[in-house]
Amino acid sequence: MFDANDIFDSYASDAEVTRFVSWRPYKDKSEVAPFLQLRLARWDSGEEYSWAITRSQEDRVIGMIACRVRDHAADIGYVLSRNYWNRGYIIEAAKAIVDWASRLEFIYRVWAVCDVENKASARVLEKVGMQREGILRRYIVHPNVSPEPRDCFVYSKIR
């Protein structure tokens, strides 16, 4: 399973990448596998879709963008291997995303969270079309920064 080799090498493993992220670094391949099972199986029933971001260039894994289709909005996260950091990988790929769900007939509302301090994913949300809508107090634990949950941006699309 070369994707979990990539995904482990490319960033799930990396302090900084994961930095703001909900879960902790990996510390084995093995950790992997579960996750690509899940997000398998949530494609399935249509909780969550989830793509691999790679480059035309390369045939493997820089970073993985999901969106979560829940009644009339979706939700949007992404992470990307910090090698390609800057280089508008991530852009392209939300951008693609919120379009495809925009023109979804049932969803009104595509959004997004970073925590406060993540100014770098904030540009990426705006640079994709969404409008900073405020902070959202205690929103989510991102334990790599802290154990208490953090206040994050919030960001949409709406139509």
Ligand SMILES: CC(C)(COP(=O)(O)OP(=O)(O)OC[C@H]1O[C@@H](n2cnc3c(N)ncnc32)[C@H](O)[C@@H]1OP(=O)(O)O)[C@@H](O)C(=O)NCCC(=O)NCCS
Given for the second form:
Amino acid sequence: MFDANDIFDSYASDAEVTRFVSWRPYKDKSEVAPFLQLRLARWDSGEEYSWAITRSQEDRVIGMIACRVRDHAADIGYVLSRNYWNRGYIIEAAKAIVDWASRLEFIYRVWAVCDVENKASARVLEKVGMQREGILRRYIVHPNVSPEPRDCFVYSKIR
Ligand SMILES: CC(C)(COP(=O)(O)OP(=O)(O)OC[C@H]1O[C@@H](n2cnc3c(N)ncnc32)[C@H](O)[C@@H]1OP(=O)(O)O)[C@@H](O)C(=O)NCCC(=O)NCCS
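Now that the form predicted alone has been shown, please provide the structure of the form predicted in complex with the ligand.
Below: every chain and molecule of the assembly, starting with the one above.
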């Protein structure tokens, strides 16, 4: 319950943080528990692994990073409270997850997409060692920007 409160307060209800994600900012704390239950179910099924991000010595969720596994590929996504942007936390977290996924014997491709206007996220993906493959045109709806599907950069690291 404490985690749900932190998630709601620190980023899930923030319209700026959620600008380039596929979901609307939460309006009520009660929306967080079903979201967390889904994360746990997907962890158990091996479909997707999600980790809460905390600062050392502080038991408070300030962000989340997830890795979805499909056959020989794993894709990552992340979100961080605006209060902690530009401190390198996501680069640190994403490096750890990309390294972890890359070491799995059956994974040959670790990848991610980001909106072509999401400059911070594109920079993060470059800094974790991914290469930009190109643009997936009209790939995903980011409803907080537009109801129409948006162009996204696709990045990957392969072996
Ligand atoms: C994407 C996000 C996680 C990045 O968090 P962050 O705390 O800024 O990340 P870091 O500090 O670890 O690294 C950001 C890098 O991007 C750069 N950056 C940040 N904002 C930028 C901008 N507007 N234009 C260009 N570069 C930018 C930073 O300078 C840094 O690069 P550097 O280390 O070379 O200086 C954060 O902005 C966020 O939560 N955004 C909302 C959710 C989101 O968009 N998630 C990704 C969906 S694909």
